[in-house]
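Just the one chain here, laid out as structure tokens, in the form predicted on its own.
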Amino acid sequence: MAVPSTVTTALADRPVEGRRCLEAGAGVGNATAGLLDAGAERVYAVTNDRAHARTTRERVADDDTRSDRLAVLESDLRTLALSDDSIELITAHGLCNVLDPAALSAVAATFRRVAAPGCHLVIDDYAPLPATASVRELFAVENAAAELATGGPALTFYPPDAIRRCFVGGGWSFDRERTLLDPVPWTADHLSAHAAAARDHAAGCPGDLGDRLATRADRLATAIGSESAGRMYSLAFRLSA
């Protein structure tokens, strides 16, 4: 499978060959093959959602030089199952955005716990969509949605400067920053699957308000089609040996 520019990128500067190494919030599986392919020792993808789980597994499933030295783990990062100083480095790829700030607080402690002396940590995220963003709208519904239903938001987009602050005040050294993605392309794909989220959600909220979020969400999503919004950065923290 072909890993994106953005997990290249982000992982370029890392020392991830020969690495135990921690994939937080595996997604579908795209930076849990660049640290396959960069030469990871052994890579945990952790992931709370075994549709993203099936996914990881079976896209590196046909390649026996990654397929042996990975572990899916199906599981929430607040309450993971990892020895303590286990991890010599950790990636968080598109996490954060979709953690409220009191579940960032506590990932951020499972994080601390695990990781090695020396480890090295990776988060790359989203940062604030600029005003003038169209899918600004569609994401207010989503949470909007979220809100109702759970009493939380689905997306919180953190500028870099709070992430920076939340793991340097646990203990890391700040690293670096780079830019990944500028504008970020928010796709048919990308808005499509929001609308699906703010659906899901809205079948939770009470009386018709659901129905009626849905559709806005789904009309949003059409209307914008696509666009190019935003900037996804990359930080990178390194623990005291």
Second form
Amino acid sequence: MAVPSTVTTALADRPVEGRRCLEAGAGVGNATAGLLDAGAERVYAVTNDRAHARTTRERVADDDTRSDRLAVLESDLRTLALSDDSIELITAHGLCNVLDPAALSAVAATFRRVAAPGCHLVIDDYAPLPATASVRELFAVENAAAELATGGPALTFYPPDAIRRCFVGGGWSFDRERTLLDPVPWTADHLSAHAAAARDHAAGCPGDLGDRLATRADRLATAIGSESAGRMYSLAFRLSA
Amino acid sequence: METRPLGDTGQDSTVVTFGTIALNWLEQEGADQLVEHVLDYGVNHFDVAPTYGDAELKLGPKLRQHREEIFLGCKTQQRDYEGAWGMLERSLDRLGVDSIDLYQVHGLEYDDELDEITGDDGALRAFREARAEGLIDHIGLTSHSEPALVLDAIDRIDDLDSLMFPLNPVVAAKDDGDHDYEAVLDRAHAADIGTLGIKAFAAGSWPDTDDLPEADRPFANWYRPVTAPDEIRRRFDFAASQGLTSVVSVGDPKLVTMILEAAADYEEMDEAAQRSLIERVRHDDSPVPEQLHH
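Having seen the form predicted on its own, I'd like the form predicted in complex with its partner chain now, please.
Below is the whole assembly, all chains and molecules, this chain first.
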């Protein structure tokens, strides 16, 4: 599977070759594959999702030159067992939108702890959607179900300025911002996946509210079909050497 | 309409090339009208082939009337000397013109074909003789095949003036060698060879004929095209933004006006929007449906 252009674009001006890297929130392994292809010496791909860990492993399993340089860790990023000052480049590709503010703050602290002097940090994520975007309603239903079931939102779209202030405040120097996608293509597969996530949360909601939220999410995903809306950005930071 | 140099031929081609296969689906009167319509938009590069049904015959009358306004590309699938000469003479006869501006090796697919074309008894010897006689001006090549074969052809045909090959977001999303037409584009630019993009408007393959018989297809294209005006505009802007000399219009006459409109209003697509289009088709084609982000 090809490394998406969002990843290659975000990494294009970063010094990946020969570096020890942390991919925070490994997802299906897109950024992990991008780091390995760009010559990372070692990639620690961290996820708290067992299925994602397996997908990431399988993605590079048929290629020894890549799999030998990969360690997939099933872990909560907030309590990550990597040594202090050990990582030379950190990527968080599409991670922050699944972290609520408290989790983002804790993950930022982990990044700062494991980052070696001179470390680079790349954060790719979605800006808040425009008011006209239909997908906002689907994400609102997903968040409502998550709030009721878990006490926190499923999704938070941070403005790039907020992410920038968060990390600069944590000791990182801001390097650059670039636009990865404009507009963001929310395909039928994405909407279906978000409807499924809403259903999972809805199952934990009290009374018949869960059923109603699940039905609403499915109907919205079907009605919207697909939509191109919003912007995906890439922010780069570094620590002084 | 914007024009761009076709390599080092001296020809400045409009950013859209009229694929005259569309004329095959029309009666003569309608074909004449479509040619006038295309010319009204300022299009100056037409492409035809003897394998496009009656397109050569239906293009003929208006081509002859407007010969000076039209840079004419034609092609042959013949690989040997005699066959290529025969097909060139047949095309000149059917088109009713004295010369063709760009004559192209059509649909190069296999290594052994390239060997034959470039051999002593190959089609290129006929092309070069025809050029010396003033029957054609320039030599081109078209291919849907592996980019590596096209790169080999660039190396082996030192008087190649143009290349025609597929370029669209579906192709751009794949990073394997079988789809690396960006390498072809780069090499063509370096060698000052003109580039003509095909399949810019392809959405995918047609369903199996058991599910959708050929007679029930709603468009006369080899492939299932995008059809919404906004999508056609995005596809045109994407293809033209890759640095091609010109983007070839689709085979179905129902879509031609939308493509002409897109070409007339062409604006270079910024890189974030290009990636957006690539990501959209990549996810549509993804074997990992559960992913939530890009």
